[in-house]
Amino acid sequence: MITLHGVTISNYYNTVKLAPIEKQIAFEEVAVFPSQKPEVLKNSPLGKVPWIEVDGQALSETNVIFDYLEEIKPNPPLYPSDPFARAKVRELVRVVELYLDAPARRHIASVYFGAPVNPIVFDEARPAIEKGIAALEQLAKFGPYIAGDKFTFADVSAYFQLHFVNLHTTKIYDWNINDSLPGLAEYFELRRRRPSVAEVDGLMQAALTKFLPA
């Protein structure tokens, strides 16, 4: 049995949670916040969530967990069979993580914990996010899925990471990124209709409503 460790307010936790649901893999959940506590660091070397535990062994990092799940249960597939198409899915995942989620994450203290907005971060993060949106516009297919005509790990990742970005840009800049990327609003709406996405997203939104400062 796989045990998923993390917290419902985390976009990465919900990304990893969606993957075994889509692949019809049974798992259990254990609530734990990211920290530098020894009991967390022994499982996740940087103290991040999520991680999974399998037969007493821990595995961290979202992309690594994706690959593990695909190997232990190839069907239903969430990577294309064609090597180049599979690489394009991984490319989309990395672009969203590194060039959209990462710069937006610099505002996490303000958005999640009510800290004053850092003026340096305020000036630096938006241009970085804009570059990430331009890169995503070049790569995304929205046909109707982000990598083409099949639901893949790129959708598993992008749905929650882009919602996270939009939460931050709306709060900090009064900027809805749906207005900056043609097709994104429709993409979000279509993905919300998928039962697995609606289930995980509903629990995350409820948890965020309780957690986020007014």
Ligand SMILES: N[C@@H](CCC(=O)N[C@@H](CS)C(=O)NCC(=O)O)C(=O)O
Second form
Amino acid sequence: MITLHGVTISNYYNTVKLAPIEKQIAFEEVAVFPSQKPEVLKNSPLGKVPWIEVDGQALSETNVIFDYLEEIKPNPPLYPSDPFARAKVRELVRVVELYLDAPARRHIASVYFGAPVNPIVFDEARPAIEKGIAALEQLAKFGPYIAGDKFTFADVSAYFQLHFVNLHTTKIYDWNINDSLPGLAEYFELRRRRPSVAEVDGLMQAALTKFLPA
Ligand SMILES: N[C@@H](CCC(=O)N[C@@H](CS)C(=O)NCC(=O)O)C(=O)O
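Form predicted in complex with the named molecule, following the form predicted alone:
Time for the whole complex; same chain goes first.
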């Protein structure tokens, strides 16, 4: 049995949680916050969530967990079989993580914990997110899925990561990224109609409503 460790307010946690649901792999959840405590570090070397535990061994990093799940249960597939199409899905996952989630995340202390906005981060993060959005606009197919006509790991990743970016840009810049990327609002809407996404998203929204500062 796989156990998934992390918290419902974490976009990465929900991203990884969606994957076994989609692949119909049984798992259990263990609630744990990211931290530098030894009991977390021994499982997730940077103290981040999520990680999964399989037969007493821990595995961290979302895209690595995606690959592992695909290998242990190839069906239903969440990567295309064609090697180039598969690499394009990985490219989307990476662009969203490195060039959208990461710059938005610089505001996490303000958005999640109510800290004052750092003026340097305020000036630096927005242009970085704009670059990420331009990259995503070039790569996203919205056909209707983000990598084309099949639901893939790129959708598993994009839904929660982009939601997280929007939470930050809306709060810090009064900027809804749906207004900057044609097709994104419709994409969010469509994805929310997928039962697996609706289930995980509903739990995340409820947890965020309780957790986020007013
Ligand atoms: N690269 C990691 C990122 C995971 C991540 O940043 N998780 C956040 C929660 S959404 C976290 O644990 N943050 C605490 C920290 O960075 O110390 C992955 O792909 O899983």
